[in-house]
Every structure is written in C-alpha cells, then in structure tokens.
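Here's a solo chain for you in structure tokens, the form predicted on its own.
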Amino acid sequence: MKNDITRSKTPEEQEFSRKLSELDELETELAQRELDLATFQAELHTFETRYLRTVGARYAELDEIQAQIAEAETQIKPKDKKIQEQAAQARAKAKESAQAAWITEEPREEKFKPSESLKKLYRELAKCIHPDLAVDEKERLRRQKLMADANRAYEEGDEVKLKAILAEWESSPESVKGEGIAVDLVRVIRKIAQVKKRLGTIETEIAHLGKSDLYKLKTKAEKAEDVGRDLLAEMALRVDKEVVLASKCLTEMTRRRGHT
C-alpha cells in the first residue's frame, strides 16, 4: 500500500490562487461594464441617426435659408460691416448643420435591440481581447483593433463576425499562457490593476454619456413614448413651420431686390 503525499502549496501559490479568483471576478465584472458601456453607446448612436433624419435635415434646411436671408441682407446694405458678419456665420452654421445632418448609412431599427446570444458572446469576446489585458504595447495594438472590431460588430448585431474574432483570438500565440509561479504572480497583478483602472475608467465614459444632452433628449422622447406622443415628429412639425415662414420672407426679400 502506497502511501499519498500531498504537497502543500507554497505561501506564493497560495497567493497566487487568491489572485487568480479576484482576476477572474474582476474580468466577468469587466466584460459586463464593457458590454454595458457598447449598448449605451449602440443606443445613443442609434437614436441620434433617427434624430438626425427626423429633426436634423430640417434644421440644416432651415439654417440654409437663414443663410441665404442673411446674405441677401449683405447685398441691400453692402457697406454695413456687421450685417456682413452676421452673414458668414449664418453660412458658417448652415455649412455646419448640413454636415451634420448628412447620413449615409442605411436606416437601421429605431432601437437598438440586441439579442441575449449577442449579449453574450460580446462578453465572452470582451473578457479574451480586451486591450487593458495586454502584457505589452505590441499586443495592446492588436488587441484594440480586435476590440473595435468586435464593437462594431456587436452595434451591427453581427454574431458571425464577434464568432469570427473570438476563434482568431483563440487560435492565437498571444493567447497563449506562460509559465512559472513568480512570472505568473506578477502578471496576475499587473492584470487586476488594469482591470480596475479599465472599469474606472467605463465608469467614467457612462456617466459623461449620461449627462449628454443627447442622452437627455433620448430620454424625453422615450417618456413621450410612453404616453403615446412621438417627440421627435413634433420637433420636426415645428421646424417645418419655421422653414415656411423663412421661405416666404426669402421670397418676399428676394421680389423686392428685383424691383430695385
């Protein structure tokens, strides 16, 4: 009969179990947070497309013949330095409006809806790639372009492609752990260091976006929502009558300098 030794652990490998565990825990926290941070950001975006076809385009309309009203005034009085002034910066805000409101991308749902298989691999994704768990800068800039890869992807609602980015990560020599307890120790550390100064920083990105008037008006027109009213097409309704009104007086100053 053999008799079992069982060796203990090393005061090191101890600590380094207990490391490990935080590190784990403080990764799922992470991947959660980051997940939370693309779908707050995935929201804001969406909404602001819907913003920007709504009520945007109307307002750049609006600003355009502002800018035109204004630079009629300049040819009346020519000489008049500040009628001048006003109207390169209605042109300045006109410019600035268009561009704005210029969206090339095809409309997408009007709220951002991901599924939980979605949700799901993004924090599996997020807890392997992230770039705060790079052990140098070389691998730090590969993994934020994995990063913003797989962030596009999941506002895009692409489960093929984050799949497609995990099994490239997985397959991998960065992926690859090393060896050795006083090594390992080390980076174990460094890794729930960067972890945390990650989630601070998460932390600090949701609140800014909270406090977005974006945001704010996200909000607003979700509570109308829930009352049955659409504000963003009442927003527009407005606009629309402003436009009429600076139409006509386009109009009106546009007969009278051909009477001149």
Contents of the next structure:
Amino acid sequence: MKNDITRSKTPEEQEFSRKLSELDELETELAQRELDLATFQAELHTFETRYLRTVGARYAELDEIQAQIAEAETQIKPKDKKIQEQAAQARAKAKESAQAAWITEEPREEKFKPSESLKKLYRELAKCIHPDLAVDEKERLRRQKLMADANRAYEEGDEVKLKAILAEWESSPESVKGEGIAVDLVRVIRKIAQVKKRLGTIETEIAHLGKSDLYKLKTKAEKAEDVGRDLLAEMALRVDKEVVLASKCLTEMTRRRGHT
Amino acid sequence: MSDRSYPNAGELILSRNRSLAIKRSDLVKRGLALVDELKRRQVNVLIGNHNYDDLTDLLRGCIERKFKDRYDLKFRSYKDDEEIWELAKNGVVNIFVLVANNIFLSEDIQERLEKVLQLITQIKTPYERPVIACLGWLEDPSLVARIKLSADFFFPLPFRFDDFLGAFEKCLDMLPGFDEVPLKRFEGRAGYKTT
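Alternative state: the form predicted in complex with the partner chain, after the form predicted on its own:
Let us now look at the entire complex, which starts with that chain.
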C-alpha cells in the first residue's frame, strides 16, 4: 500500500493559482503593449524633431519675414487700424512658430530603431515595475518614477540605464512577494483589474496617436519614401521658395520706404 | 493658423508643455496642407506622334499653359518604336497621349493601328495609366471602335482643345498620389504594433 500523502489544494489556493497564471499572461501582454506605445511615441517624437528641423524652422523663418512685411505696412499706413491688427497677428504667429520650431535637443538618428535586446529588456522591466501592479499609493508613485525613467532610457536607446533600473528594482523590498493566501488572492485580483484597465488606456492612447496629424504626416513621408521621394526635403524646398519671395517683397518695401 | 478648438492629438508625447505642443501641432497642420499641394507634383507625359512636330508642340503648349501651376509636367520623347514599347512597359510615363495613326510607320494603316492597340494594352496591363487616343484616320469603323474602347479618352481629329484639356485633367485626377501606395509595416488590429 502506498503511503504518499499529497495535500490537495484548497479551493482558494486553486483559484489563486488560476489568477496568478491569468495575471502572468496579462503582465506579458501589458509589457508588450507598453513597448508598442513607447516605440510609437519615440518614433513620432523622432519624426517630429526631424520635421521641425527640416520644415518647421523654414516656416518660422517665413512667418518672421511676413511679420516684418506686415510691420513695414503699418509704417506706410500708420493710421490704418486693420493693418495694425494684421501686423500684431503676424508678429504673434511668427513668435509662436519660432518657439515651436526651436529644438534644443541634439540631432538624433534619422529613425528610431530599437534593437531586439533593448525591446526585450524594456518588456522585462515593464513587467516588474509597472505602476498598475502597485498595491498601495506609495509604491505606485515609486513605480511611476521608475517607469518614466525606463521610458526615457528606452527612447534614448540606453540599455545600460535600463539594466540599472532593473537591478535597482530587483534588490528593492517591493519586489518581495507573499503573505496569507486570502490577502494574496485579493491582491492578485486587484492587480488583474489594474492591468486590464491599463491595457485599455494603452489601446486608447495608441488609437489617439494613430489619428494625430503628426502620425498622418509621418505616414505620408514614409509612403513617399517607398516610391523614392523625400517628402520633407520637397516641403523644405517649397517653403524656401516662399521665403525667397517674401524676402524680395520685404526688400522692395524697405527700398521704397527709403526713397520716400 | 489652425483652429484651436480642435484637440491636439499629438500632445501625449510631443512635449510636456501643452502650449508648446499646440504650437508644434499648428506647424504640423501646415505641413499636412503643404503635402496635399506636393503629392502629385511631377507628372511625366508622353505624346506619341511620329513626324508631326507641330501637333506635338501644340498639344504640349496647351497642356503646359493650363496645368503648369498645379503640376511639374515633364514631357518624354522617344526616338524609335523600340523605345516607345519600353516606355509603355516600364512605368516611367504617367499619361500617354497617342496620335494613333502616327506612332508606328508602315505602309498599311490598319497594321499600324493594330500595333497601337497592342501598345495601349501594354500601357494598361501593369500600371493602368491613363491614355488619350487621337485619330486622324476613320475609314475602318471597327478599328476605330476598338481604339475608342481601349483608350480612356478618344478624339477624332480635328478636335476642340477645350475638350482635350478636359480629358487631360481627368487623366491627372486618375493618377495615384503616393497616398495610394500601400504601406508594408502597418497591419493587424489596434493600429500599431512593434515588430
């Protein structure tokens, strides 16, 4: 007769195992979708920087010249209120464009191309430190800060930094799990709810970004590239022509004013 | 400037400063509007008309006068039959204007027109590019009908230039911009996925 005594799992332990496995799958999915979102954001950011440098800066230049033209007109007709208003509007627009086109960051790679190891590291990290896995507010805040650092490091392609964040997390007390089964079960159910909520938010954010003008422009630039065209360069060329015309106009106005 | 009442769809990522994000989004909107102006910028046109330089020049002049502001028109010439067959195949030319009875030189006009029909098939087969056929020989109603059917627009010579330019404009509208080129990377649900 066999003497093996194997304790069967209690119903709550069975439920806990099921929930843990569900949570594990959801965490994996969450890490992947966080990666998708971070990559999408980084790609858009990189494209925006390129666009602002190539085309935005030229628009800023054009708006500045047009503001000067409008201001020159106010000197020709100083009592015309409509012209005064137009000049003020043109100046405001020029100021806004200059601020918008002003990029302080260093030029980056033409395109955001995360390596496979970077993506893997990010997924691993997101699975551990995600703020929606926090059990209390204090832990959530700490995780949020770590997640923000991780996002920045990912966008910068900084693998060393990601590894450092992971190492820091693994040695922290928050990474230690366990207590009574009932508490753990409640905790895991809440975590599942949080992860599902975050997954929904990510889908919304991705859809939102996918509808943005910046994404539309980026898509057009990529499609143009597929047929051998450099859309941003073409746009820059076109705005340059407008800049030349506006400069001529301004020079002519200044010359006329000099004669009168 | 753009309408500020629209939500700034890109600000989630663009800047931590909402005001700056809105200003940048305005610059992006201007860029999008500019793209619409640029997207069909260059159009390559071939006027197939062997020996008839005056008519070619006339057609070219009319097209340029009417459309040069909206399109960067490039007129392709060809030196022999071999080259026009090549141009029909390779996708370089966007719009073909064929003076059907004066493209291929041989004694038999019907033979020439049969070749033109083959040429139009060749033009249409891989790329579906628009074709305007003009014809100064109308003796064989069956051949004329076939050419008329195979081309997008047909004009028996002589024709009114306004009608011709109207047809040319429709050809321009038929051209795909780069928006129609399918993008390889994006597929599947939820809009965006990393690979």
